[in-house]
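First comes one chain, alone, set out as structure tokens in the form predicted alone.
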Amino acid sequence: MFAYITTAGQMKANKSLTVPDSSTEEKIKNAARRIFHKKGFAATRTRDIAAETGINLALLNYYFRSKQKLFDIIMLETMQGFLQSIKGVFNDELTSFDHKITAIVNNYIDLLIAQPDIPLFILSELKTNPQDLLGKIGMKDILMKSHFLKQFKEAVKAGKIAPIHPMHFIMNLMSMAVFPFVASPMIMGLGELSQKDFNELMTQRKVLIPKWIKALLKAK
């Protein structure tokens, strides 16, 4: 009987070591996300992630094998989250082109106020292998096959907006919403702004940017 209990206990212990715990895995990913977003891939050590999670390095390696594998997961999820905030807006056939401009700006600014480290993280890491990552997240399909772009082309054809290349429009829209977060240390320094002051300015831009974009697009 005692032998059976010992064997059963060993089996339970062995099982706990070989079956991944989803809660631990999620804790590791959350800690890795925070550190990667702040430091990037090169400056992050797996020891930093283990310490942030509150586990030993061996356990982290058991779940994710390598820093590269963990980083790839975090990078992909970050990009997907960044795009997911506008995917629904892009393909909503019930809303107007003007409404979509406002919704896209609002979504981006709300996301970046909550997670201000995302822009620099994406920009610094995206340059290493852009085509592979863009292919994995389907960014080209999300944008170039969207109802939003169809509305843009129809408005140009109807003479409602200026006949410009759609990428000019996309670059203007994204840079107005995203660039201030990239340059936030400089902007806050120049304006002697607290984080609260900066966030209030960005909230004001949720109203201002759509007005500026629509003025730029207006057909002459």
Second form
There are 2 protein chains.
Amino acid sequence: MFAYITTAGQMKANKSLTVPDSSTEEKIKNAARRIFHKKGFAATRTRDIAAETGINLALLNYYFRSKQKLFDIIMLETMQGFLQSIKGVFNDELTSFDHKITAIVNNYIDLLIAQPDIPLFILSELKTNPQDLLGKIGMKDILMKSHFLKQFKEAVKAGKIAPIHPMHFIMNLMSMAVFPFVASPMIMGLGELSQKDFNELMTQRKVLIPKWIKALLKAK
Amino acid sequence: MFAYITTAGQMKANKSLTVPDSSTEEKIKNAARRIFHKKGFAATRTRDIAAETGINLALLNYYFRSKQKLFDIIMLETMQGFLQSIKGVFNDELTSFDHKITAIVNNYIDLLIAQPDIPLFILSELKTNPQDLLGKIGMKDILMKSHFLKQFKEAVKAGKIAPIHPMHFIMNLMSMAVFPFVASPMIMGLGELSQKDFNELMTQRKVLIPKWIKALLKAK
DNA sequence: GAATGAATTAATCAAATGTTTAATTATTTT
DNA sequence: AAAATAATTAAACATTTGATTAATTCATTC
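Switch from the form predicted alone, shown above, to the form predicted in complex with another copy of the chain and output its structure.
To see the whole picture, the full complex is given below, headed by that same chain.
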């Protein structure tokens, strides 16, 4: 029944090494990524993806079989990309704890200024999908078994920072860097900020947050 | 055409003063609230609301005319409720700046432990709907013209805290209190936390966040 | 207690939406 | 160049889904 689709799948496997992003399959994925990121799975129409790609609706199922399968691919790639951008920092054995904080905040904020829809997309869809995705990308080990976390625990032991649950630390770091992007419509509304104003504030935070985090770690 | 519905609306206006939450209209709203909060507008099916209410689907339209109108009511009430819980604190002229911080954090976290779906719901739907909602509930004035903000600016002038954009302060406060709830699936997954573990961490944060915020305000 | 209006339901509609089919065009293979 | 395979499209299908209609039950009023 799906013989020709299987073949298409094979074509993809072959082509993906040689053909650039302008292949039909990549064009569909790019359009799908944009729309899924902006509207989420439930509010996205396959017809809209096809229209934005500039192809016939049937081609979407020809290449990806279903909306769900296409979504799963986009979701996985998105989470991998999100993780990739900080993976290196977390396990760099050569940099100090303080330097890692700065590097992580800088990486996150740069990424989010460029792609501000990603965090709300991930958090919304992660709630529907269970945590099998978290397992699939191995986020847990990358973060919780990282050199970064080891350094945190050592600093606690050495009495350099207050003894709090490591998760509080992770939450504070993520909160201050990521939340403003999740809440940007509200923040821009409340503060009467333009997109440019907002991005300027976020750029300021690249230097402010590390400072704040260090102050807060020593508190009390 | 909708004569009987108009009448139903009138009935509601009359009844709402005397009839308890067990009226059909309230039962529909309660079910709608639960499902909208959990799945958002796009993923919610009117049939699911009807089923959860235990009524015939047609009654939903009889009372509320459309899914959108029902949603608008829930959305407005949700935002008002969310705001209501901190409105008083913000403009209490009798309490200190530090006390307000503690009160706000406590109010927020108590509310979110009880209704953890609310922030992601609001932030997701606020992105679709423009900011006309923000205007409708007058959030801007309550927050930005508050006694709380005045106290912040005075403390900056007096040199008691570092001179940062007030929006940074608001973002930090909201981030640290609200973001963990928005990201709870990820946080619980990463930290291998049960719901109980998570709630305990959040309860700890009621005392930790005010401490952190104060430390961070003086940083550098 | 008949009459009137409100509340509720079963059934149906119409549009939206994900998916498939069958045919056509383009490309590759022999 | 013919044959075979892949890519693409127009059209249609089958469900889903929000909404409506027409009838029925329930409650209130006179």
